[in-house]
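Consider the single chain below, provided in structure tokens and representing the form predicted on its own.
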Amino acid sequence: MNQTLFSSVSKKHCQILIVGAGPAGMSAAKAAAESGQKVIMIDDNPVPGGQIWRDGANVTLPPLAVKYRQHLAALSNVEILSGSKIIAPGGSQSVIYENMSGCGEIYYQSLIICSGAREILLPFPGWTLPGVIGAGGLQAMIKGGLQLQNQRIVIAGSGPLLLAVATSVNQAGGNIAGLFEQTSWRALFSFAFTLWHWPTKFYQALTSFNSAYRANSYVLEALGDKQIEAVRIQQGTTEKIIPCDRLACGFGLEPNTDLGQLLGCRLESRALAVDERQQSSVENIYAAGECSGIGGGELSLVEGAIAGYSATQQYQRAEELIKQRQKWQHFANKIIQTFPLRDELKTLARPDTLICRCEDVPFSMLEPHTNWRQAKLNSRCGMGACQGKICATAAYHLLGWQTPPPRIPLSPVRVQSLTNEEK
């Protein structure tokens, strides 16, 4: 598939492209704004934000994001594309788009990757009954407008989000029933005494904690018939059941990187890789925030401000930010050393649990395979409407198999953009 097989309705040009219009994306926005060239930013959300500065109904936004989006509101070299997304390349230096009005391709001279990460759904009896989500999708719908009045939830996983989440469940009114993170106290401890480096972190840590965090503790099996009523936990070595009427599970963050992959960028630790300037390994390709590595969103905003300077051979103004970036990037490699995912989340799932909810593939389908293509010629797991986004990131933290190559498009899109452009 290629550039032809896409009606192209409108043609846009710049000299920057930044694809993603979370925390680094903005960033480099405004940075790559400073040297008075054209930028676009392209975003499938309705308004700038990305995830972790995400606009909704229950959302009161912090000062700098609302300083970030009225700074690039106002500047007349910025163009905003939101509601769209990327469904493919183009020609040379293009790439292909489509939202509401049509189908459309973008000419630029260099491009900068912001497109963020995705959350990490390992699967485990009963992670399909209704009521069970991931830690990330339930914020988001709660920021959007979701009320949990007098509704029991259950947290579960790894990382600091589980913390952010149980914020917002309160804030909408829910009860925490549990929240559990699988980590050792032994290694929060450890990761809680370094926090004075960064005292904004420790002042969150603070001030999010909540009296039901349980250390050493993991999900099992979500119970019920046609929707989840219970959930087993594991806790020390002690089975619990907990009632509970939703289960938010985050087991971390996958970093996104499609676009960056279908352009020729050379991947580190399943990450887009970089260099001072987040060069990629293309030349005029950028990578900034969590596709080129998981670290936060203050680790996300220099990155992307580098990014901008560098793309716009502003290496001064880049280099000032460098020492910047290590403070953050040495407290997301702390994460990363605190919340590595146990082995026993391995070996959560039955031979009957769906690994492929989009094709109901049963992880026994899986077994008799030695690789993901194996098992996608075999089962068609990976074939449904998320095309392995799901589940073969779980296949590669359950059996270490390498995650396929994506293809295009890189989203389902609508048949008027797959018509000959030509005609």
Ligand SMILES: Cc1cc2nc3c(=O)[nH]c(=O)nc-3n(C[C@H](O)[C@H](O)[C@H](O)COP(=O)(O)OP(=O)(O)OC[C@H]3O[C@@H](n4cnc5c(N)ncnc54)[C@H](O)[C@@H]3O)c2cc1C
Given for the second form:
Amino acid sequence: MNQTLFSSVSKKHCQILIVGAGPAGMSAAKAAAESGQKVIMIDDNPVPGGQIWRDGANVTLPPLAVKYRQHLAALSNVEILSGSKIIAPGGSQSVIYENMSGCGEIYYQSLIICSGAREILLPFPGWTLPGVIGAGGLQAMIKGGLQLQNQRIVIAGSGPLLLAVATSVNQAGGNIAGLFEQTSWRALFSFAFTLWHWPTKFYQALTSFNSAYRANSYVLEALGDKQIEAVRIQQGTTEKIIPCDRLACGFGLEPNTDLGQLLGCRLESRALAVDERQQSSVENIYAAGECSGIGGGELSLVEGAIAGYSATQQYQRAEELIKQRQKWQHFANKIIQTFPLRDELKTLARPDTLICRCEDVPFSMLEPHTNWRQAKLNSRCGMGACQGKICATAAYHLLGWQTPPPRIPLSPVRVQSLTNEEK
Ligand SMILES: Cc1cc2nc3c(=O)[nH]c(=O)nc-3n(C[C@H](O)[C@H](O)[C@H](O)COP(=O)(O)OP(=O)(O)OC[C@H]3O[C@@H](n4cnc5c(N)ncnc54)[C@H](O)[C@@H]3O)c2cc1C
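So that was the form predicted on its own. Now I'd like the form predicted in complex with the ligand, please.
Up next: the whole complex, starting with the chain shown before.
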């Protein structure tokens, strides 16, 4: 059906198609390529790396990232399609992609989905003011070259990403005006005492520690007229107002499961469900990295390798990695236990707080309804450019509403791609 909807001018064939070129995708490609089979790895960024290894003007890539990139670039059986996004499933065992040159279709025997995760943005009064941004989003802009000299930055939310972003802000010349973690000191200390199980993480925690870090603290409101000017923070039992030029918020990550769902893969805990071999509920489809559960770069790497080996029937190689995966899964579980979002964060939105930024839908228009579909039909929430990626996830956290199944196209596409007209 989708073949008639999208004009597919170029056709490509491979044995293993990998969607996403972050740590999971690169590791899957490297492992799958060892079988000698033809691999295509596609990613919408200009160069491989995903989120954690995102390249840019302000980036010195870690040696491991450089090693993966060079290794893959040198393999004759791996084709890397950068700057290209998968926009829909095709016919049987194919997907449709779009890039600067147009639209195409890739036929595969096995598919490995490594589509990563996106930030959770929770609405609070003032969250749509210019200057308020996702913490990972600010980090991506810094990596792309943004300079922050003489700017006061407040970072708030939850999880280890906050510390990584603080390091990036310092490197870009910004002043950290506050660094607020919503979880308790108690939870943090008990997490810190387990870190010796993962020495590299222990070292990372020590080297990224920031003296501005405060636990048991969370954002209440962003203040300002045309632009953020200050942020109101709850710190323990007291409230504070902190002047700032930017507020970067990170409330955790949401797995990117849309493509898998459209291909019939089952979800478990909001991620693509996988078995020991990283195989999804659909026989020739595998999933690895954060689309199959949030767990960090190390877990993504090992899951990617297991998926790559399994999809190419190198089962012995896959099994050798199971213990390593357990180790990093254990770390991921600790993170989840340490940083659950507190209920107060889910009650910050006021009646006039926008929930859907694309269609300007305030919280008061959602409240009379009992589920996402009803609210959408009556208010247009989730009908804008992001198609609910932000607001439907927020509604899940705020109201407990099930997120609707994804629809094609997976992201905005050019009209030409929809019209079946070749250039
Ligand atoms: C904004 C952001 C910033 C982060 N920064 C850090 C950090 O500094 N440190 C840290 O430890 N962790 C960070 N993380 C967590 C990080 O995502 C993981 O630890 C790690 O990068 C996960 O690897 P992955 O391969 O699963 O996914 P990713 O690295 O996210 O890679 C997935 C790739 O798939 C691509 N993709 C998705 N859908 C499609 C599609 N339809 N078509 C084509 N390409 C597609 C994405 O663009 C992306 O390049 C960040 C996460 C986010 C969301």
